[in-house]
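A single chain, nothing else alongside it, follows as structure tokens in the form predicted on its own.
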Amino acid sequence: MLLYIHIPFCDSKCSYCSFNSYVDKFHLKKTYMKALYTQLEHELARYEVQGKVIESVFIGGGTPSTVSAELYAPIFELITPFFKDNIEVTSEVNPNSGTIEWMRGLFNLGVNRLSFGVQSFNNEKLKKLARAHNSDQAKSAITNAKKVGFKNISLDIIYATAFESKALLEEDLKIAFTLPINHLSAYALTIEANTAFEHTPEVALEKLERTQWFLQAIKDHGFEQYEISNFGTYKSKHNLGYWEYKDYIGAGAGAVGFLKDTRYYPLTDIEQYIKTPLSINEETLSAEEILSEKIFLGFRSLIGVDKKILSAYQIQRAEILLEEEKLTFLEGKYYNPDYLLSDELALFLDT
């Protein structure tokens, strides 16, 4: 089992940013805890949870890094009983809050792998995305995990934007592999609606050959490509987690949780959450719909389509792909070798 923890409160907005987060609720981070406390406490009886199960943990947002340990210490307190040994508890951080002082004090409770939020090295870059911080800082704090007892840490960058060329992709990637990580996350810009980026769609410019270029240029570095985003000589268990459909606890404004066949969705709107965080809205998914999920996961990412789950139809539009070589076999499972295929792969079966 998972859990994922959501910190909707961020200094600055983004602008690609879709997630629920908030810059101007900072007064309510207390109250904010405290029903996430009230959440979790119900989740952990809702979901039956007993013994060591929880074997990954992630706190997302947001940016988690603007709330002090001492407010997370409560929630330490109740979920720790319910960790696996060896669990993987991972926070995001953004490199202007995440301080050393903060760090440590996470570290102390029992996080042991952090995410940071970097997205590029370029100052002029940083500033057209709308990040909080510039290059120094995000080297200065990736420095400063390792100080403090990070073994594993993780860097976002994104790419296909009309604010970068090959040249300032490959001086990221420089930068990013003098770092002490041991995984990235390299995301192409979307354009969602209600971002400060939806009426200028333009910034979005993906080159597939670039994007096939920059892909590889990670692997190159010895970071093996496990999902479509991400890479690593550490392969993160939450991300795993999900891929394998596993049941995950989902606790704060705006997360989602999922057991068995069913989503449930707290409130996303903070005040209305801090009143009633027990107000959780569910939706059950079909057969055909979990079916569905689990072809397209298995697609962009090394989980695989298992055989025995898929239908006489879909079998027989696999092995279509495999005798074209797009996909492969191997001990029962059908796997994609080239991850930017993979919702189309997914299309091809199902229709």
Contents of the next structure:
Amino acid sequence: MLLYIHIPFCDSKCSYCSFNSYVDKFHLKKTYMKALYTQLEHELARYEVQGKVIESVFIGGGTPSTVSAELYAPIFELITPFFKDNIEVTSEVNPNSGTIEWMRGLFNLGVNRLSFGVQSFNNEKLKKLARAHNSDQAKSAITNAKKVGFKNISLDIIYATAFESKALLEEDLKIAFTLPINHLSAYALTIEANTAFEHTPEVALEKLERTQWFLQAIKDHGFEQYEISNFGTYKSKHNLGYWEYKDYIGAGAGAVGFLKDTRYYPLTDIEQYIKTPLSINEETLSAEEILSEKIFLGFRSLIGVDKKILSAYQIQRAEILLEEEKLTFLEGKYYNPDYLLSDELALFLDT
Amino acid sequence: MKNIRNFSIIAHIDHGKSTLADRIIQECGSVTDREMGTQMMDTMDIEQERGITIKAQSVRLNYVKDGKPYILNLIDTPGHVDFSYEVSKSLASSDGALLIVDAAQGVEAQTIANVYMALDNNLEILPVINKIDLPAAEPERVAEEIETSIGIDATDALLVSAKSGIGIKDLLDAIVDRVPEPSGDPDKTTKAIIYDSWFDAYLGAVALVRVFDGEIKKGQAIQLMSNKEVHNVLELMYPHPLKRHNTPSIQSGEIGIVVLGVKEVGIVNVGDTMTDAKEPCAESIGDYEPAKPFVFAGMYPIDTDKFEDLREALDKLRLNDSSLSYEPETSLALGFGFRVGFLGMLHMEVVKERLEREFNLDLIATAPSVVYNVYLNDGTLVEVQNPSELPEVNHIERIEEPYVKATVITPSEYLGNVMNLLVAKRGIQQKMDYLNEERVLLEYEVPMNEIVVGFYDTLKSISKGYASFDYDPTEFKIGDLVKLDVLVAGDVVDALSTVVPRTSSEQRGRALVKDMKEIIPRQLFEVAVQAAIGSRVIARETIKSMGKNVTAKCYGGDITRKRKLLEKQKAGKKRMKSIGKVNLPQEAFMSVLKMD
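May I ask for the structure of the form predicted in complex with its partner chain now, the form predicted on its own having been displayed?
Following is the full complex, with the preceding chain placed first.
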């Protein structure tokens, strides 16, 4: 079982970000963390959590580093007893708010992996993306994380924007690989509704050859690609858990949780969430929807798709792909060797 | 009978037939101004959208002239050459015809065809020059054109404007004075012609008839002469677009709607004769011939599960359209569907549109084809409606293809363009007449397969819309024809095969694969599109494989969101037909049509 905790506070809003986050609600931090505690208590009971069953925790946002370690302490007190021995506990962190003190505080609470929202080491590109930090801050924050004692460190890079040349991406990778990271997430800029970029869709600019080169360049540094956007010498247990269709608790305003066949959504409005942290919207998935999700998740990662779950027609289609070398087959599972085609492969099975 | 006038209106598209019909109805006070919607006589959505008449309508009107009451029965006719069989039966029910000609545009090809048909039925023809209030109106020139091109006296032509209501009263008076009273013997046994039929959700199959001899009474057992079916008359009505009136009988000379309570498809046929079951008349009126389709196309549901839905939809459409014929057929590429016969291209478009619109079906229509008479070496004749079924070349002794007599009237400044087009379409000139200095009438003999697709559009575009066109099937003639196949990813797609003249086959093959390359989106694999005659590949294009289709974005646990994005894409793919490993969009099947 996985646990996701959402921290909806940010000190600035990035141009591309559509996640649930607020820059003007800092005064609610304390009460929010209390509400989070209330929901977590409730979820642990609802999921019938007993013993050491939580294999991964991920604190995301928003910006988890806008909330002090003291405010996290009660929550860790609540959940730590259910941690498996080799648990992965990740927090997202922004270079500007991820001070040594903050990192040390979380390290002491039991966080053992940090994921830095770097996006680029080029200050111009960072400005265009409306990031609150600069290149030097990012470099020193990651170096500091290592000093604090973190062994598993990841950073995010955004590509396929109108703000970059091949040389810029090359430079970003060069710098990234001088830092003590063992994981990298590379996301293509996607224009979403209700973001600053919504009305300038031209800033998302993808060149297929560039993308192919870029993803290969990351692999050439010795990082294995284990999903369309994720690379590393270490694979995040939390990520893998999602794709393996494990249950996950979703706590906080804007979180998503999953239990058996039902996905649920706590309220996104911070004030509302604080008032009623237990109210959720639920979405029960049909067998067909679950199958569809297992297929596209399997094809966009190294998880693969179990032949046993497919219909006769889907197997017939998969066999065409196998023959055309668009899939491989090993021990009962189909695997996708080119993640860039994953959605098309998933669609192919159903057309 | 002395006070009844049965008349049709014949006209070229856009010459104002429906507007005039509406105006006549209004003048007779049969509908109020308020009830007068747009184009009362065109009731189908598609008719109003396209400004054409597909189903003939009729209306019984009361009119008083010189203090004497008259019954005017207006029998509307379909305004397109595809429906000429229905036109002929409407004309057979009339005693006179209004020939409407646009005062600015003059006589058009279709006008001539319809007038000949009216003359064949011995109708009194009243030339009516419409739109006389247009600035460009030239009624004298048009009257002269009517005389030169058709050879009827136009000195007494009625000058009207249906739109502004000018001359309508005079027109109605002229109908009373000049259209002969109906012929027929009220004392003989019942004899009536069915000139339209349709299916009513409450009444079942109903017939619109003109009674010649005797009368039709409620409760009477009547016989349909072509199939000897006997049914009781449940109800009788006088036709009206808004309010039908029940009547106990329809008398000799009258028109009316006969309700027989028939549920089965295709029993009540246009052109059939209705008579008394106990005392049938000796001979039917004219020759009954079932409507004969000239153009055939495959229709396939994109979703293969919808085959039965398509059958039901076709069955329902046939209730209202007895000219529609269809048989199940199987395509290797498209699965189960129907080979549907149409009266012409417009008919095909209308049927496809109605199936999609009224029955909510997504269909692939294959390129339309004419019927080929294929003589094999052993002397047997095979009628081929589907190009993919053309026998192997080495078995064929000869192929005969249907020809039409094409009539074109064009302003003389486009004569060169029009003649070049007709020659390119393998046409042979039969006749060229100057109607006056500015307009020329051409008659060509042209293979039908050259005009079923795109000809009319091309003619319109090379003549800035001024040339008009009509055709009449004539005979079968030998042709040097070959089957052009299309291979997608190495496999012949049977639904894309066409029959083309050998001389232009290579050029058509090249144009076709080029077109297909533009239409077929990139797939997971490289796809070769080839054109072949027999085993010889004459053209090839390659569609490169797709490089990317994935959203490389962080979704965390919000997998639903990602799934919904994918579902949108899936809905788009559903509009395509998967053939083996390749998804072909609907347009690919129509690309065969655009090979000029």
